[in-house]
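A single chain comes next, written as structure tokens; it is the form predicted alone.
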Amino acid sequence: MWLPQLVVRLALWLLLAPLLPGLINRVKAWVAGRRGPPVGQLYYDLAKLWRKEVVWSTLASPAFIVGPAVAWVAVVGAALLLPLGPAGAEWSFRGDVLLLLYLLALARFATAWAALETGSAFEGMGAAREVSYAVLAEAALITAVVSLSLQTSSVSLTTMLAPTAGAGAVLLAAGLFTVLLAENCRVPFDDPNTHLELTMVHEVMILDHSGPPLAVILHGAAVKLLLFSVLLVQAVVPLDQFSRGVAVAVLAGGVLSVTLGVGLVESFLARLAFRRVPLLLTTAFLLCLFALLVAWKGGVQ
């Protein structure tokens, strides 16, 4: 019975993920008074890229192609570890949250590795910026995980993602939303629509990719955005207190709200200067740290 369930769960992650960037672009277009691209634009882009040939530098090794594939597998594997509200997780074991963190780190490493394979100074610059931001972003994410672990006395995602409402949930939501923007290279940390190499972070890392490898990178980024949205909603909303149908609706509505929130942030905020990015990431870390202190104080009482 587990194989059909795994196939359905995998299909949900893979097929629904490209909708989120489309919704974000529609929100930005609506705020700007433009018609904008259709919500399913990424589906068309992926289909077009899969039909194109791969063009790559003679300096690059096979890691240039292997890197995006490894990153995609790591992100999808992390997504399958995440429980989906009342449906639970396909694989749940003690310490699975640690595997999720390591898979996300592996995806970042593989993407940076592939970027460095081109021998391009611009892509090396983007990889350096990516890993520099990751130092603070991962610290905030780990602190949020420790907060949930302390609150639930567990290191299993199925148990950890059953939080209680309160001040800690608000702090955790603010911190995780900031981490979501940083991990997915959204404004104010990065601009996915920029075309100036000197100001790019993630986009400059994939300048030399084309065809199916670029499609894999774009789809993996969409899955990662969906993963962080689901994680954020389940980390702050006690879905176990609702019936199965209501919990599914709340989870879907929460993911939609997070997606719309990202679109509004990108519509009303400008990209930060590089020197101010660490300050915002430090703020996200402090928010998660305060949530940890609230969880610790509640446990002591």
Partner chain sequence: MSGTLNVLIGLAMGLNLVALGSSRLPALIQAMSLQGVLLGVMPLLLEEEGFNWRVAVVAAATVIGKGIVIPNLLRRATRAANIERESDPFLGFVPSLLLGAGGTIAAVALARALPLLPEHAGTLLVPGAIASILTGFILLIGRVKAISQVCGYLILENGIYLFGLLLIHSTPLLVESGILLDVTVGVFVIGIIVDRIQRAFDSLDTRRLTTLRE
Contents of the next structure:
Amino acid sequence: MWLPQLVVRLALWLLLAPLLPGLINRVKAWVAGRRGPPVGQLYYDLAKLWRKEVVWSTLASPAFIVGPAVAWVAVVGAALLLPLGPAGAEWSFRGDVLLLLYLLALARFATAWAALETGSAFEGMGAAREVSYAVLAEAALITAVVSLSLQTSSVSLTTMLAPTAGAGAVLLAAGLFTVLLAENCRVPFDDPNTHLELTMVHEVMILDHSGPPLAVILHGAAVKLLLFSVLLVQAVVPLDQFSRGVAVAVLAGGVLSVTLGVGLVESFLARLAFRRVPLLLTTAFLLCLFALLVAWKGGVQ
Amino acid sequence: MSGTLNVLIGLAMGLNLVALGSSRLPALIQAMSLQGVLLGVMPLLLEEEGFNWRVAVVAAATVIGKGIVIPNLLRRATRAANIERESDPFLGFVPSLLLGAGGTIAAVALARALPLLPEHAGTLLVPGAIASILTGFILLIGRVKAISQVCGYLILENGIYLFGLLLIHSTPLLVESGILLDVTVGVFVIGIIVDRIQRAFDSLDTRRLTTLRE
Amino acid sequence: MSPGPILLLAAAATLSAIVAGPRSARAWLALMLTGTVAGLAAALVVLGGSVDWEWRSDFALGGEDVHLRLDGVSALFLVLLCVVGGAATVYAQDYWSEKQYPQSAPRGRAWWGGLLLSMTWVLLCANGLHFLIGWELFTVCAFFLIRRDDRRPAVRAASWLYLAASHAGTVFLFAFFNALAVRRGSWDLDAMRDQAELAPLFWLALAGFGIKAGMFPLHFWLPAAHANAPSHVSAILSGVAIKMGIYGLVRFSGLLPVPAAAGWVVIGLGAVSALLGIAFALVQNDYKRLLAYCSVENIGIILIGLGGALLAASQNDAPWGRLALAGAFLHVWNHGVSKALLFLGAGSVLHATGTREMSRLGGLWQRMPWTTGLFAVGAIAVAALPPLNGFISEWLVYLGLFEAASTRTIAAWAAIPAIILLAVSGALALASFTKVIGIIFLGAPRTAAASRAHECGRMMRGPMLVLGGLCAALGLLPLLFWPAIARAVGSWRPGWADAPAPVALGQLSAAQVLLGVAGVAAAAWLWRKARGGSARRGLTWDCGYATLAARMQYTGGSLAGVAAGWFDWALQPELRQRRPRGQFPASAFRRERIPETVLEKILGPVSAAIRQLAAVARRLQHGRLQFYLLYVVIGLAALGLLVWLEGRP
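Can I have the other form now, the form predicted together with the partner chain, not the form predicted alone?
Full complex below, order starting with the chain above.
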């Protein structure tokens, strides 16, 4: 019984994820009055890359190719830990939320490792930014987790994400949305469309990747974006108060509106100067911290 | 009633942090003026038995004074002095933000320990007041531009105003009008000083005032 | 089978190794291995069973009966000692060989045996006087091992600093044991939880053992000592010796009553050690120093767990304390094993290249694939990434803290900041190890020394393989080791005995195994798909720049620079630079140094002030008899005044 379920769930995650970047690009095109690439552009790109030949640096070790695979498995594993509204999670146990956080960290480690393989200063720069900003993003994320755990007295994602986030929901939503933007390297932290390597974070780490490994990296990034959107929606919206069908619709709608939000942010904001990034991430941390305090107060009364 | 009031005070506390985290002076002034408007509305919410025209006048005066007149003066000053942002302050933006947040949390925790009247215990008035005063001090200490310091002073005054709201039933408006007077004087004095510094030094950097110490 | 005879065998083997060591390396290796395997067997017998081993002699040693006890807690630490000790013994054979160090190697073997024996003695002693003697022997043996290479001034300085710091700690311990003996009238160390008046003594123990454990403000001796010692010695110092400080804290917080604030202080010190330890690690350029600072961080994590347990114990034995303590105990093993592996790997890099500066290395994976792979295993383990062991123990500590937070009692106010700091230091650890691996092993060699590196021999690789395998086993099959941890938890606090493994631990380990398998499968698949073996290779693209040079690679300083900037208040970097000026700049340089803040900014000035005071006081001693007689008169007058004052009503 569990095997078909796992297959369906995995297929959902893997197949739907590349839709999100496409949607974001559509929103941006719409705002700018352009026609823009088709929604399924990333699918075409992935299919094309998957068939391509690989060229890799003479300096790189096998970990250059193993790294993306490990990062992909870590992100997909984290995604499987996440409950999907009424469908629950594939695995659920006490403390699974910590496994989720640390799997994302493993993915970051593997990506940064693969980037450093090439000996290129650009990719070192990207890796440095990735691992450094993650420090602040991690603080915000764990604070959000503590606030959810305080509300539900649980450390298991299925229970933590089911009820409403309470009075602090707005704060939590703002904080988690900022973390989403930072962790997925979107504007205002990073510009996925920039052509200036000096100002990139994620894109510059994968400059030297090509063919199937690059496809795996791009797909993993899409899954990560979907993962954060699903996490954000479930943390804020009390899905357990709806019937099954409505809950699924609300979840899907929530993910779409997060996507829309990312698109709008990218249309109207410019990338921040790097020295301003810590300030914004600290703000995200504080938002989550105040959500935590609200959760604390809410429980006492 | 106290629910709406708490939301307003919460917003005002949030604006404190915005003020601490923004490097652009217009944003800082914006945050301060918004806080002034929020504070102006509060006396209306505190009034339990019906409409009181005296309170309404004070509210209107506060909104106009704190929310429109003073910010406009300051905006004019920034334009005249031609400065847009606070560059290299004594205390960086992230540390001052963290300090402000820590101060706010401490204020909430401290207010619980204070022996307050039962009707004030449920509201955020006292923590909000303490947090605003702290924010004002952080801005006054940590920033170098005179205009940021004026804003810090005004936010500090907002905190005192919040304390004044506690007394609105016993000594209505007396406290408040006294404070408003203070502020007006303060703003004028600082306005003149700003103008003088600007003319004398071609800059609004208060660090340069140290050359005056002899 | 009783552990007694096995321990006797271990002791006999190690003693004969000390005697035979200087003459024959082979005999030493065989005897030391016999000793460590026997010690391990004895510890496992105790951990596997439910009875403690206790032995009291008929004769007295220094006026006291010898009283030995091997219970869950000491067996836990003994296992670590024997595993790391055995692995490092084999490693030392090649690493510090007779051929390279004809003078230093033979004596080193004797001190090595002495170190292991004295640490075992400390673990077994249940008598305060003998404990102190063992502690002192252990310190002295470690001192001589640190200065194996005593031609280098840095090594000598580090060893003296170590000795001075250790003795400062011993002073506290001396006071502690003396006060204990005076108040109880006996040197015997038995449970005395009911004597509440002993509680304040905990602070003395915290200071004394804290110096040995290297918790944050008292860590000042640790980076220099661990970086300058030979790598097999660093492995045992970082893997085991600092855990002896933890052992002391665990032992005496279990036997004695503790003050109410103990849990708070320990958790606070742990959080500070974790955060600042890893912040200092991040900016180091010497990779052994980086590993040493990382030990400070991990001691912090262990202390957070122990502090949580103390807090829970003071709050009516809250159940989350067990999880936190189990996490701390498991972390003692995990960190011991993975840090030893990392130091052995660092030793093999040092052996191959002769430099401890990361900025002179690079691209070592091509010549040292085994070392690279094993170092990576250690790095993943110590950065607490799944699916290896570090994550399991941090997960247990987290779980305890999360439960403490959701009780919403006063304990939550300690737990919530600890959780956040733990997460932040975890992310910083990831950054640090990205830096170590990226700069040392990946990219292109930055110097000729790095390009001429060679893989280490089989005698060095073997122990690293064993330790790496243990990292994987502890990470993938934690349930196998749980009974031992639970036994130790029960010895610490009898009320917490026989805790069943949390159900979630089984589920977590299943998830880890699945993820490990999936990771390997995906990697193999992608490798095949990309035709990794035969794919076309080209220059690093680097945005089209064709003459890429090794010197143009990103440096460790820049890699760490972003995050390190946030810790300038603690790191206090010293920057000397001359910027390039003009159209044709003649010269420019930039030199950044991270001082040992505690040592140079606090202890240095304080000791300088003391020296100045002493110099003033020295003027009193000038050799003129008349003045000495004057002193005597002044002294007598002062005494008389004192008597007179006392006598007044």
